[in-house]
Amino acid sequence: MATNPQISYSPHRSEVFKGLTGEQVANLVKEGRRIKLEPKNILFHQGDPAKNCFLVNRGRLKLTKLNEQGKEVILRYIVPGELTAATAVLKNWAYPVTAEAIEETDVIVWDKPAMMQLMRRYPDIAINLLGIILERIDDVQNRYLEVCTEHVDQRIARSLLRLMRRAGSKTPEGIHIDIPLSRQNIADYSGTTLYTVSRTLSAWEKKGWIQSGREQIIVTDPHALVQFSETG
């Protein structure tokens, strides 16, 4: 761990700091500390007392939860500029999920007293955090509705589009999802089976909608995938 972290992702672009000046953001970042994670390192475990919240500076986290049968469910990927675990910390809960680094990842850490002090000093942080929490609740509700009402192929399409919008970069071939994604990861994220994902992705590759390799997905025809997600 190190104090006074040097930020590679510009934190003033983070939604949680919207409305703050660059100088204000720099000052509050100095009050945090940095943790560096190697791929597959665990930042926190589901059920542990929630003591710290984290802003991803570089890299990505995978948030997972075990269901009653012990199966891992992928709930969300946290990308640079996003905050995680703030609600659990502020409410004195346990961490509701496990956070795992999926690549080399740097995070900035604040404990509860520091976060409370920052929100009192900069009320915009509290307002922005409320908006982020509501957005994530809406995302969970939409995904639950998809599971209840849509065909599995549509859910897979929506999952890829969701990941593409959050972590996509343009390439000559199409939009590359900058997250290592195995077909099992996609199955877990979409709430389906590995067999169904493999069958579906193979069909979409033949149609020219996507390209897939080892833990890599490129959406080559986003418009076709959007249309399919909406009409099935």
Second form
Protein chains: 2
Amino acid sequence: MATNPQISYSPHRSEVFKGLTGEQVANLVKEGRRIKLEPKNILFHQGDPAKNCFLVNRGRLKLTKLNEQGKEVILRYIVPGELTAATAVLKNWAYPVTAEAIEETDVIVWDKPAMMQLMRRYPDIAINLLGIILERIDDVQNRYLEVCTEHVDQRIARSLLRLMRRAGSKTPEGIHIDIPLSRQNIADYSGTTLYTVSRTLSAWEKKGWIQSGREQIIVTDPHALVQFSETG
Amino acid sequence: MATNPQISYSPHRSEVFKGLTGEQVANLVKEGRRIKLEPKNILFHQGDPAKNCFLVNRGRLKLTKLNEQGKEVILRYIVPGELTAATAVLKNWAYPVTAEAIEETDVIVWDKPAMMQLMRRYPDIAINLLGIILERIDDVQNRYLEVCTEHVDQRIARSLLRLMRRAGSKTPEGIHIDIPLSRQNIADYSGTTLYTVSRTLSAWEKKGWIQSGREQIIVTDPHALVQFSETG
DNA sequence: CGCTCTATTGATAAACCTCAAATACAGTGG
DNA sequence: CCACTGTATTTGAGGTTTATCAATAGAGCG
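Please supply the coordinates for the form predicted in complex with the DNA, as a counterpart to the form predicted on its own shown previously.
So here's everything in the complex, that chain up top.
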């Protein structure tokens, strides 16, 4: 059974701090508080007042959103080096999503005054942030387009590919997605049900496109999946 | 027949320039080029290299996105005072969407160097931009949630309400949406087909929730629509 | 070995799309 | 003022996709 590789990472290489010197980053990191999370710990809840923003140093977070009836979608997985809640904090809003650790996770925390001061002192940070947010918005917009215009199996293919690119590691059999993914998770990430996901993955396993075990996916034929995701 | 009211507006009041003096804004606006668009003119195309960003001064833009098979969704309508393509330009990306004028529209244009200089000189602009982008991302995320978890008629209700809040004006009969909206437009904005929209609106018209004519919608009972959009 | 959580699979039903055809509407030019 | 043309809209019938429900099997853990 493949366990997740420990990714070597340092905050200095995070996109947020691009353009700053190592010393500057070290100072900023010192100003932040550290938090350690266990799997299933909630970092923040949708609806809570947004007091802090977070940089993931190790581990992974799952960002989800609930509607009034309690149905859930997964908006994104946050991997090391990525920031979350950066902007909510600036607007004095409630967090629009919930963040839950899905493995042992270390985060660095800044509160709003720290963020504001940071950005005023180093305008590059605000500009970097803009770039990061743009990538997020592009990601959601693409997924919005997909969910509006494509069939479920295409969307499931795109979901797997997206997760593979974000958190894939090579193995002899293919590319392993280093995130524990239940059928329900994939469904919440693709806008469908676990039953449909199960049927679809079974079919792909027969075709030799993927291998899957309990909460584990290996993409054995990425090219076929890409092809399928684009043409149906 | 109701025509769109001419909304009185000045760039100085745009959220982008919050925190700047009137004189500063006047200088910035002077640095930008002006463009005048007729209905159906394309301001920029999805896939074109993003050279400029735009502030709408008068009129309305429709932002759309196409998938590989040519199916379209409407992501957003841009109304006076709003910026578009601000971030794409920073990343040297291609525009991720297409912007089309749906009425006579005036925009102010800045290119990338101007934007960068602007933000370096006035960090508040970058921070304001972050706030604006956050609202956009929140909007798309909400719509993503809706399209993943809700039924078409609920989504159509939410679409009408969203458009009503963004571009509604009071009339004796109810709140008129000041955007020409065909059934197809509403479908593209809700992730469904024009047929379903037509049937749904007919039903609501019988219930007295809306009145509709050719490309015109008046919401006569917003409360009922809200109620319906939340409970199904 | 039993408990719990996850995954599979079949049968059924509901929601929604697609296609086809008819109707309504606005604008144009005679 | 009217006929004509090009859209927009409505409505019905039929089919497909996908969700839902139910029951079973499998995996991991103590």
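Numbering follows the first chain given and starts at 1. Note that the coordinates shown come from a computational prediction; the quantities given were computed from them, not determined experimentally. In this text, the rigid core denotes the largest set of C-alpha atoms whose superposition between the two forms falls within 1.5 Å.
The Cα position of residue 21 differs by 2 Å or more between the two forms after fitting on the rigid core.
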